[in-house]
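Just the one chain here, laid out as structure tokens, in the form predicted alone.
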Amino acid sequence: MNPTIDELEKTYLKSEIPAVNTGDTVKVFVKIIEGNKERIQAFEGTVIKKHGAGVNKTITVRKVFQGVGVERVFLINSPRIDKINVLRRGDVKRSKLYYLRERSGKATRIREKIETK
């Protein structure tokens, strides 16, 4: 759109972020500040949604913790995101996996994408 805004946004883009797609199992390491201390907390789950582009790109990660579904939205280019590890690639045919919210147990399994070299 506006070349001035595009140029400004390029300075905030992270370069070391891996390609994350819907259906992938990822581990997101988030910096958490408690008082005057800072620590890194991992959140591992399945990417059910990608949204936005450029600086505003987000992913929604879902996991089940103690029988309760927990979803968290991460701004990929945020300075609070330390790193993102892709643990396994999912082979899905949809861009939004909202149907996983109604499923539990083995019904939430996603096929793994076999990558050939």
Contents of the next structure:
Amino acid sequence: MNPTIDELEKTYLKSEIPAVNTGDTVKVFVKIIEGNKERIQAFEGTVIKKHGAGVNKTITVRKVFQGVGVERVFLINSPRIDKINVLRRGDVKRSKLYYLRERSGKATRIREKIETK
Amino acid sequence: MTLGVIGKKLGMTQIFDEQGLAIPVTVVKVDKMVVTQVKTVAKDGYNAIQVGTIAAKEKHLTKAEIGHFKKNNLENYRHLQEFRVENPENYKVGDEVALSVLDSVEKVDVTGTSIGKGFQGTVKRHNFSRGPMGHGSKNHREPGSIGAGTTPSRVIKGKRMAGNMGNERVTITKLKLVKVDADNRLVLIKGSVPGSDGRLVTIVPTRTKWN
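Instead of the form predicted alone shown above, give the structure for the form predicted together with the partner chain, please.
And the full complex, kicking off with our chain again.
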């Protein structure tokens, strides 16, 4: 990538983004603008995919809501994302957890990552 | 063509607007632009200014070009281009063309040379349909009939055939001008722009009307 474009992108990057990895359980707070009112909506689920770099970095979060699988893609540097809380670190052996789409219930459990120092 | 700017296409990225929406933008870097000649109706038959940009070494220029710059005590430029203007008396040789020509401009026309695709068949070049790939068919990507036989016993002019694709002058009109960064001399245009990264593009205020 062109160094000038990198410089330009830096001005649009957020200074604080928590380190999110696939397998983590996260709660994403999204700003929603309705008319001229602004409110914050939370979306909680498992990160199944990380994509892109720089300004274009996105995460895909999956949850099962009323028996229906819901996946949302979040552009994590967007000003519309208020904050991202990592609730639980997951220990997975894939970078993309597409296999969760074919599973339900107990089979979708992910082992918790235990930090070793 | 009104006065615009000439810049180098650096590539694409995305930025966020005030509402937090991501906008795809092309980044164009504008080098120093200097008026190298003023053309008037009286002398040349039309009103225009010639602009030079991208500094060059003498070894890359012809003697005629070097003489053209030396005559007016200018630095050497690699790229010369004319812009038609209405009142050439406002400009004089040696003036710098500032990025402020794009101030209060909402939409722009961008001209560049499209990416060369080489020699391409009719399917890619003119969106012809291809034949069946199986069932004994040997007509996969053929152009089909190119006309009648004995009468007229020639192929009509303009028949779409295989040939060189791309690498031609293309103008895209009514692109939204997102931002002009005068400090870093960058112009951000919404959407894509003709040509590969590193090629020169011309940005002028749009001449097309829009709603």
